[in-house]
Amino acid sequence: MDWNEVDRYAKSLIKEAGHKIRLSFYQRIQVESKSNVNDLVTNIDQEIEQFFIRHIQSVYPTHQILGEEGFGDQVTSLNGVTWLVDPIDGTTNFVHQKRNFAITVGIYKDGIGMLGYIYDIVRDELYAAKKGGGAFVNDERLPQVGESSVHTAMIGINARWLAPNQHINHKKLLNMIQECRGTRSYGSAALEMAYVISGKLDAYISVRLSPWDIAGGMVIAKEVGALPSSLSGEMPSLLTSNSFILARPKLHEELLSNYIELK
């Protein structure tokens, strides 16, 4: 397998993706919802992951392709070549806002993360990163990420896991946004893992998310020195959902020893 080939048709479908993406802003776009009234999905998100997986089976028939709205295959086993793409990352930022949604894919050989991918469509911004190669933004070189306490740290984190829930102990995240700088919220998984990669934040944490929202930012995360995983310690299962954190490492260790409680 030549992965600088395989990387350079990766670049080039998730930026025709992306202009057919912000072409369809002049269009007028069809919403429905999938597991709950919150849960949307367009007619641009299935269009989106069609168009990779015909593109991806027309060059590599023998590569698994496991995306979001579930038009690829049943991945049961990441055995062989598999691509995990989510065609719109943040889609009801999609509908409201326009903005504050990605593109994001991780290509994985035998289970170990070999691609990994986040395409900031609006801001132009390609995240991107090969095994042991480093991280890049547009081809600019991302640094380590460095050190934080929870003192001094940004942390992204949706409010709604701050309020009593049956997933975690809410009242020690309260405890935690009471002592971190600030929390932020945008409503992109891939995109909040993008700034905790590139320093604009230092944690994010997420109680539940699926394999095509964490499989290209962790490829890219481990090139800075981020740290994922779910939020009892393990690394993330790429075939079922998870909770999720990706942080700094001391950060990290802080994190799960003393905010983070899953009932």
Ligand code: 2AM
The other form holds:
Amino acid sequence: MDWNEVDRYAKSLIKEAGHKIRLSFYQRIQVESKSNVNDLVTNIDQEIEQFFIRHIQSVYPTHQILGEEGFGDQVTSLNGVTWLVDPIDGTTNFVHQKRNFAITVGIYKDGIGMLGYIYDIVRDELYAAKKGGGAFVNDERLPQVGESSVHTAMIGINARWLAPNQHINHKKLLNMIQECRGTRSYGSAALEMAYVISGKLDAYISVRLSPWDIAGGMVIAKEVGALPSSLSGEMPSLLTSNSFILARPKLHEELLSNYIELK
Ligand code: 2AM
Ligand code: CA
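Other form of same protein, the form predicted in complex with the named molecule, not the form predicted alone:
Complete assembly follows, chain above in first position.
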């Protein structure tokens, strides 16, 4: 497999898909809800996923594709080459704000991350990495993430987990909120990962993410030394949904030990 060629092809697909999404701002978009009223999908999510699948299958017929909207394969193992594709991560932002959403793609061989992409469509910023080749935003190489303690940390987290809930101990999270420098919530897991990768956030925490949300970002994160795991400290599975944290290494340990307790 010529991974440089796959890299060039993946980037060209992502850029073209981004262009289609920008053009969609001038059309009437059809919005529907999936599992609940706040879980949105649009015809654009579906059309863009189908665009990816059609093109990937025509060039790489042996590769399997896991897409959020379900037009790809039923993926039950990561043997061989697998593309994990989220055509729009942050659909609620796409619908309500027309910013802060991304295309994200991860390409894995036998479960090992080879290529990863997060494309901030509106800003035209492509975060990308090839295994062992460093991480880039457009043509600029990103440095290693370095360290920070909770007291100087900017943490990405959704405020819903600070209210009593059945998944995570919200009181411990409240201590974290009081002790860190600041929190932000952007509403796109992939972009929040890109912000940890590029040093705009020190950590990102989510109680439930799907494989296509994190697959691309995990490949890029590795290249800058940011650590991903589930909130119980294991490697996140790319076949099931997971709780998730991505953080600078020492902060990762500090947050898991002192502030995060799953129920
Ligand atoms: P999406 O827009 O592709 O669905 C904030 O809502 C982030 O969490 C987004 O990246 C969103 O991705 C993802 N997300 C929202 N609800 C989710 C769920 N029930 N399971 C997994 N990921 C979810
Ligand atoms: Ca999506």
